[in-house]
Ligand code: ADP
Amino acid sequence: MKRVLSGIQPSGQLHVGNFAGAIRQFVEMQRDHEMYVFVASYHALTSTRDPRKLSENIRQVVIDYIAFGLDPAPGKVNIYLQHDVPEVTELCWLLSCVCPKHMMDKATSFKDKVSKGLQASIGLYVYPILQAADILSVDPDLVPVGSDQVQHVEITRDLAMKFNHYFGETFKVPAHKLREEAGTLPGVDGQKMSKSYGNTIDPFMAEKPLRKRIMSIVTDSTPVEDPKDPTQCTVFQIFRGLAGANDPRTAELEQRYRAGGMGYGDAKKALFELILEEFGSARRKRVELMNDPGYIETVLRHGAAAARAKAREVTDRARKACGL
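For the form predicted alone, what structure does this chain take on its own?
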């Protein structure tokens, strides 16, 4: 059974784009993979200065992961917080000592922020090294990523191989598993769905504000009676991303677009009904989890214990290899 590692920053409420782009695949992979999924609390400190909000976001991500279908039962998915596995920060230092500066100069996470004229900390500069430590700490075989995150796995592989070159075979060199790009959904404004753009759709919203949010999706001015190209419509792209390209509901909606006589309001209604249907059980599960904080603490305690046990093995190996 292959071991898989993934993480997410607690930057706010998870949305349908997170589900389609990553979480749905994690739910599928948990059937036949050993899963380690962490909340990147240390990484979040590169951008947040609100302790209360960070704490709330961390807990909410864990709740949403489980509501979406990740199973934290023993032997299934180990869900844990990054700061509950301190071995990761020690590995980060060991890896930083073999990391050439030019490797960090090329890292997109730092370059993108600087290019936008935003303040960037040393923490953001060395972000890829900490991410490499996260990955290598549990000896994973696979790291599922979107295309924009492939560089981080490549840096991880490079650092592992550099360490192994200097000190002997110590780290397993993981491979990346590219997530399906069909899972990248547009937001209500047509741009990539992202919390930073404020254009997300939260599937856990109450029905009335959820309907209002979906009705706000930007569309063109094609008359109701005219045929429409579904591939150019944000509403259809979100629908297809959630239902699936081969789902009969997707084919039916596509036919209605191309036939004419359907307004965008009808398409938005179809998307609203799809979200209620697809996330009905998740919405109910989330309410239960919100009212059971003790269960969430138990999940995190067990997840951290499993991750720390593995991380201690890896850290001890790395210490011994470099003479500590």
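Numbering follows the first chain given and starts at 1. All values reported here derive from a predicted model rather than from experimental measurement. Rigid core here is just the name for the largest C-alpha set that superposes within 1.5 Å across the two forms. First, how it differs from the form predicted together with the ligand.
The Cα shift for F110 between the two forms, taken after rigid core superposition, is 2 angstroms or larger. Put the two forms on the same core and the Cα of S194 is off by less than 2 Å between the two forms. After superposing the rigid core, the Cα of K162 is displaced by 2 Å or more between the two forms.
Next, give the form predicted together with the ligand, keeping in mind that what was shown is the form predicted alone.
Shown below: the chain alone.
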């Protein structure tokens, strides 16, 4: 059975883009893969200075993972917090020492984040090395991510190969896995939907504010009666990302755009209904989980024990390889 690892930063409430780009893959893969899915809490420290908010976001991501359909039963998905596996920071150091500085200079996410106003800390600069440590710590075969994370998995592969080159075969070299049809979902303003841009759609919102949020999606001023190009419309792009490009509901909506006579308000209504339908069971499950903190604790304890055992084995192997 192939082993899979992935994670998400607890930098804010998860959104439908995170689900379409990343979490849906985790849920699909859990059937026939050994799974490690974690909350990247150390990574979030590169952008957060609010301890209360950070710990609340961490708890929320765990609840959302399970609500979205990850099964944390023993032998299924190991869900854990990054900071419960301190071996990762040890591995991060070992990898830092084989990482040429130019590799970090080339990473695009640092520049992007600094241009958006994040402090250019050393932590933010070496963020990809910590991500490599997360990944390599459990010897995974596959890393399912959205397209914006592919560069980080490439860096991970380079670092693993460099370490292996200097010190002999130590790390397994993993591959990324994209869910091709998902693409990147735009947010309500038409930019990439992102926790840090305030443009997300949160599938767990109460119905009324959710409807309002969807109605606020920016569209152009094509009159109702005119045919419209769905590929240029944010509402359609989100719909297609969630329902799937080959789904009959997508084909039907596409046809309505092209035919003319449908206003954007109707398209938004279709998206609102799709979200309620797709996330109905997740919404109910989340309410149950919010009321059961003891269960969440147990899930995290078991997940951390499994991840730590594996990470210790890998870290010891790496220490020995480099002469420690």
